[in-house]
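Here's a solo chain for you in structure tokens, the form predicted alone.
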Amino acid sequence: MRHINSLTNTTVKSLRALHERKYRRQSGLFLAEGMRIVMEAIDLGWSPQHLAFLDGRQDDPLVGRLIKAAAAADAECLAVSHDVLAKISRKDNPQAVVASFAETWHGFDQVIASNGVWVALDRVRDPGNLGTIMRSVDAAGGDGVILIGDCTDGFSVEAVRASMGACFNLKLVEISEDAFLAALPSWYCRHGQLIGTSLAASVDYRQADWAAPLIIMMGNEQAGLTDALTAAATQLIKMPMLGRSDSLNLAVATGIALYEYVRHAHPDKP
């Protein structure tokens, strides 16, 4: 265990840099903040690379459990001052614990082999939306999230925070639109369905065929799905808009679609 009070410490600078996507990709690491999220990751078998905690909290039973688990994984345990923790987290009032983990990405072959449900997101920009969607996918018993094209990072601090740890229980796939479209014939051959959302669709989401294996494809927050992705869908659905609004928040719409899948796939669940 190392005690660090210096804001210019090399390790502190490296951890702070993980707020930037390019440094996450260079190092292969990302940050998770908060005792609950870090504990969730460890309980799910993720091994931290670093564990930074507020010096003086070592005797807290939960912090002690995290330190023991991190040490068992050969993680670097850092007892740091409040100012150092604030620098790492970029918050004036930081969580008591911050940990780094190695990013884990999966290939589209994991989707092809699946018999469950995935959410595919086309050019999602908002990390809060992405994290909330990951949380909903996990709650609905989904397999994972497919990030198509130029998406926000699934391992950004904001996305991990908004997922409330769900990112550790899901598979994340990054793929270009061209590669996604090229892989779809293998998905169709397994009788997999691809449901897309469109304002121009004629099928109410409650009338769709929600049988798995299934990919639920959701479009960019402003522009919706591209023409090519829309054309690739085996079903296009819409959600009724009864007021003046002509669209729903992406995370809200995804949650509605996921639980319509749950309603059909698990009718025994109250």
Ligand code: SAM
Second form
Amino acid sequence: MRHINSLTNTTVKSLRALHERKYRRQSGLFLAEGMRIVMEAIDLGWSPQHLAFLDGRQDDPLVGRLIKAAAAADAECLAVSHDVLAKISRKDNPQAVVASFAETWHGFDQVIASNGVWVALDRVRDPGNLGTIMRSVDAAGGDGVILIGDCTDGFSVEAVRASMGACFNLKLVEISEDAFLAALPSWYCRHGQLIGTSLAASVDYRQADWAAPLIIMMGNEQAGLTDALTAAATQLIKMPMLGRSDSLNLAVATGIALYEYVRHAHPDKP
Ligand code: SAM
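Other form of same protein, the form predicted together with S-adenosylmethionine, not the form predicted alone:
Zooming out: every chain and molecule, the one shown earlier first.
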């Protein structure tokens, strides 16, 4: 275990740099904050590369458990000052624990092979929306999230934070729109459905066929789904808008669609 008080320490600088996508891609690492989330990640089989915790908290039973698990995974354990933790977290009041993990991306073949439910997001821009959607997909028993085109990073600090650790229990797939469209025939061949959501749809979401294997496809926050993605959907559905608002928030719309799926797939689940 190393003790670090210096704000200019190179490991501290490289962990802080993981707030930027460029450095995450270069290193293949991302940050997760908080004792519960880091412990859950380890319990799910993720191996931390670094574990930084507030120096002096080693005797806390939970921190002790984390240190033991991190050491068993050959992670570098760093006992750091409050200021160092604040520097890594870019927060005045950081969590007591921050860990780095290796990004794990999955291929579209995992989607093709699946019998479950996935959410596909067309150019999602807001990391808070993405994290909230990951949390909802996990809650609904989904397999993962497909990021189509130029999306915000699924492993950004903000997305991981908003997912409340759900990102560790899901598969994340990144794919261009062209590659997604080119792969769809294999999905349709397996009788996979692609439910597109659109304000222009005429079918009420409660009338749709929600049978899995299923991809629920959601549009960009500003522009909605592209024409090509809309045309590729096997069903196009809409949630009624009864007031003055012209659309629902993306993450809210995704949650409603996912739980309509749950209502059909698990009618007996309380
Ligand atoms: N101006 C955009 C449009 O015309 O599509 C609004 C996009 S909306 C904020 C983001 C996404 O949430 C939509 O592309 C759609 O996937 C989903 N969404 C929001 N409200 C919806 C509704 N009432 N019915 C179906 N999907 C909806």
